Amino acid sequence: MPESELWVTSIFNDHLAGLGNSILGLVGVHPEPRPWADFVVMQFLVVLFLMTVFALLRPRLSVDRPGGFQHAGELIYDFVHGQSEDQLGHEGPRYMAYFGTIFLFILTSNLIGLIPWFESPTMNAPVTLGCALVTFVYYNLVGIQAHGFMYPATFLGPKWWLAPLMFPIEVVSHLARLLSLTVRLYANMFAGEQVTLVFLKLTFFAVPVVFMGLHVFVGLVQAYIFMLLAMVYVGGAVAHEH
């Protein structure tokens, strides 16, 4: 087993290893010994406790007496839905399902590093791109469920003479947003986890702690932002003023 193997990594190639082969078989990847790997276990658990969360809230939703559990869920759900219609005018709590989804998971992995034995999937740059592809397909989606076969057309710019120029540039600045998304979520989260680290093992507990909170605001933050652009980039796709 590696030094730096979880403990619940450990356990999941102890047992299945056989399954992750077999996963690892789907995409061409040959057979290893040790198939799972620290930041898709963790992924697994995050998608595991929003799933017990959400399994818990629903039976206890009430009008008349809701609970501090549902008061808590209300108030993500008023945000993010004021942050969509901010965004996107009133279409966009139409759009809610996929940005509520993608800034809980991200705030979850970013915040259950701090959980001893346990760390963030968000500091790994694999994780960070796996969300930045969904994003990206996602708002090319519903752009084309907004416009249809002209949706290429929004890239060609106002005037058609602009279009050799536009259109590539374009294209660029597209693929440019998944770099974007990887590095920033990737860079933040990693650095934050490195420095609560070593704060923690050149520290006494007190100093610590302050670093603990930074990382909490930190990985608010890019969840956060990491969802605002989401929006931002599914309200340019939607638009039909261009």
The other form holds:
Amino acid sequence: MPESELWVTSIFNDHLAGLGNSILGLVGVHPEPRPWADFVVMQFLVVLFLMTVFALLRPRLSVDRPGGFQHAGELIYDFVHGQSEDQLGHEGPRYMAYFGTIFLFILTSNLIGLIPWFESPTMNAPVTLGCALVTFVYYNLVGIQAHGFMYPATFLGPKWWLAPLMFPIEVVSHLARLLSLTVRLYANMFAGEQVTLVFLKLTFFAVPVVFMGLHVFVGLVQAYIFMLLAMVYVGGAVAHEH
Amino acid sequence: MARPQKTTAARFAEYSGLALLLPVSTAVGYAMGYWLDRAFGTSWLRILFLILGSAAGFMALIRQVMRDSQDDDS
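I would like to compare: after the form predicted alone, may I see the structure of the form predicted together with its partner chain?
What follows is the whole complex; the chain from before opens it.
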């Protein structure tokens, strides 16, 4: 087992290397002896964790006797519901499934790194790029759904004679959203982890706890910001300018 | 649907990205130009798109500030 590999990744690499290589082969990557990367396996774990939570939560839902678990679930639901209504008005809850999913996925990914022997998948740029790409595709699809084939016309600006200039500028600014979503989440999580590691190398006494606390806070805020920006972008895509 | 009033939280989220906006737009503009140059075999599109990228960054910045100051007035 290579030293840098997480124990859970080594299980995948020891037993499922063939499967990993056949998936990589589909996208034209040459087979490797240990194809599974830490961040891929950690994403599987995050998804598995979330699915387990919801599988456990679903049969326990009760109107008469809501338990603590249900209350926690309702708290998160109300939070995402309220935020989507704040950003998008009464149409907000229509898109809530996506916002809730991306919020919970990023939040869990950010916080799972605090458990020893695990690491946050979001401190790897490919993972945050994946989240940003899905968001990018989603809000553009929602825009097409709202405007039909006239959606690209929203890139042309208010004056027709400015359109040849506005169109490339708008395209660049939409693609810049993709990069800024990626970099913001990745850089924050990576930096938080590095700061904690640096202080852990200096001392094991008390000080690193402060930075771990900061890391938890940053993880929460970044998941929230990512969800909120997804809402803002969806809001921009479905809005009819007056 | 009219654009709803932005909450403080949404502004916080958007402003957190303003520092990234200018460099990211410029980089994306250059990358697009570079890619188009390779596709068409030219060498000047990267400069054009670099300029367009920085213009896009400035425009997004100014547009956001103007929109938010309108929200404050209303």
